[in-house]
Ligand SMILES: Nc1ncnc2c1ncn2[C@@H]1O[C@H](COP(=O)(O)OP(=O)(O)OP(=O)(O)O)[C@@H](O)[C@H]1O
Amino acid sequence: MLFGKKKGVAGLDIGSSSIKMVELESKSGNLNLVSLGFENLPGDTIIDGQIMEMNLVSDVIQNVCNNHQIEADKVVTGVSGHSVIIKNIVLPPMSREELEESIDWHAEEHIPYDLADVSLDYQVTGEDEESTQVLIAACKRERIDNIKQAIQLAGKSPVVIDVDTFALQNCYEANYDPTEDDVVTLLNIGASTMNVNIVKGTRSLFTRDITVGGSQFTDVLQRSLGLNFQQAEAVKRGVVDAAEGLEEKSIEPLMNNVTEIVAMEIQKTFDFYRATTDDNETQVHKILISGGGSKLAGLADELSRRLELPVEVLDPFRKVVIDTKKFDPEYISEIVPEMAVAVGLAMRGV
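Output structure of the single chain, in the form predicted together with this ligand:
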């Protein structure tokens, strides 16, 4: 490039409660943080993964860029939730050409939607004399169009549409260099969706997106204690004096009920995985949590106790070089959980 600096590619995570953006660059074998931004979205802007307020989302994307000096004009974004179907399928041995020709036909029986309405992608994850193992991912086209529209309206160009749970895996692999024996569960607890990905080495064994998240805790407090959203959110986050006149003992059982649902859904995911595999040896060693919902005080310990597994916070910046003159370390450490998916998306851009 002769004039000016070449504009980069940013990871853009459009969550139901906030928008996060991260730009990375690869320099002499290191990943450097170039820019990072985070802005909240008002409630009901995105419902069930569907952007309801197109202009609002595009305005917030622009605000994130303007307020945090993000110059990238291309973005990698992700989808998650019910409109995304991910399956590991086992097919007879075949050449890549044969697979390419027959993938729609094979995928059809695993996807509950008309293939004409979905965008389908696949990747060969293993091959031997008896089989070809293929990971398929499909997303409703209307969902992808909905997201692309918001991004284009913000003046950005969507170059890759990834899947949140794989972005999370990407983030994990780049930061943790797992060996073939490392079996972990990546758990991203957002506001409305929880992504679970059981990963062995660099291979995803099973994924599940569950519509439970941090907002469930807020909802329960709001409804049961007659609070508004802001009050309930503050009580949940343990803000001092947020719950004037409320007794600790009225809050705890409400929170425990939701924690119980979260733990049960993770346990169910483990059970579903076991039911789909004949491999009885693979054991999950630990859970790496992320997402704003994972910041709830005591949640990680409680999940560890109930699931009888160590729970650690995933550090999306473990191997990322951060210039502390440019970024406040205190602020970064505060938003570490929320940035995991955005960092994984940004990694696709470098």
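Switching forms now, from the form predicted together with this ligand to the form predicted alone, please provide the structure.
If you are looking for partners or other molecules, they are not here, because only the chain is given.
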């Protein structure tokens, strides 16, 4: 490969219902889209973040690469769910050396697992004369080993394991250039999990993973209206005549019931944050939604009405240069909501 094209690093988002990959490159100060791919996974392949069908997942990763000309041999991937613990902690003023020596001791107070069983990382998010603010993140080693094995079986090398919540934040920061006073809630609605991140400027104030997702809408439509999976998926996304003989008035109450659960969980997250902080002045200005669940017909408007906040779909390609001769604009537009975490992961590889 002495005269060959240098292979890049791709962002790989392994979700419970699909695999997403994105490769970016930096040119003249801009981010350019090099390649991207999306493939669905069969049901129950991944349960609560744990890969149950290892060979199947590795095969789908290979298919995404082969079908979408993704040549990167290294990947950045992410984790989320109950195996991941994220905490903002406040410590006395100390040097970086003192923090490095004492971080395990401080982390033990906040991590509900034996530290020998987790991978731990931290970052200083602020400091003044009275305190050092530190964000700590930990994930069970068995979960990391599980995801690394699937990637290696696909012939790829995992170079960074990130947290989905922070990958989404990276995507937001690069595309929206927030000011220090901008307070937004980033809401990634996957098939089985919602990642919530309250962000002020470029600082994460509070995160929470919630076991509610787009599959709950699909399940309730299947059970209540006797639809198959494909019909229910089409109905929830507002496809006209997705199933014969369905009346709009029978669909709306079912969708609203699940939307109410989603809105309640977001409101609970806001309440949790207020209950665990002395900051009474910070008010969320806007909610940006992403993930496959964000494509539900009317969801943004309904959440906005219930939470009394502006809600819009996050555009992960807002400031990414896309060659329309290489990528079909209609296809990009269709998969935009699903690609936000993958784009954020890919940014780590640029």
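Residue numbers count along the first chain shown, from 1. This one's a predicted model, so the numbers in the text were calculated from it and none came from an experiment. Each form is matched to the other, and the largest set of C-alpha atoms that superpose within 1.5 Å is called the rigid core.
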Review point. Just checking, between these two forms and with the core aligned, does Gly238 shift 2 Å or more at the CA?
Key: yes
Review point. Rigid core fitted, is the C-alpha displacement of Ser102 between these two forms 2 Å or more?
Key: no
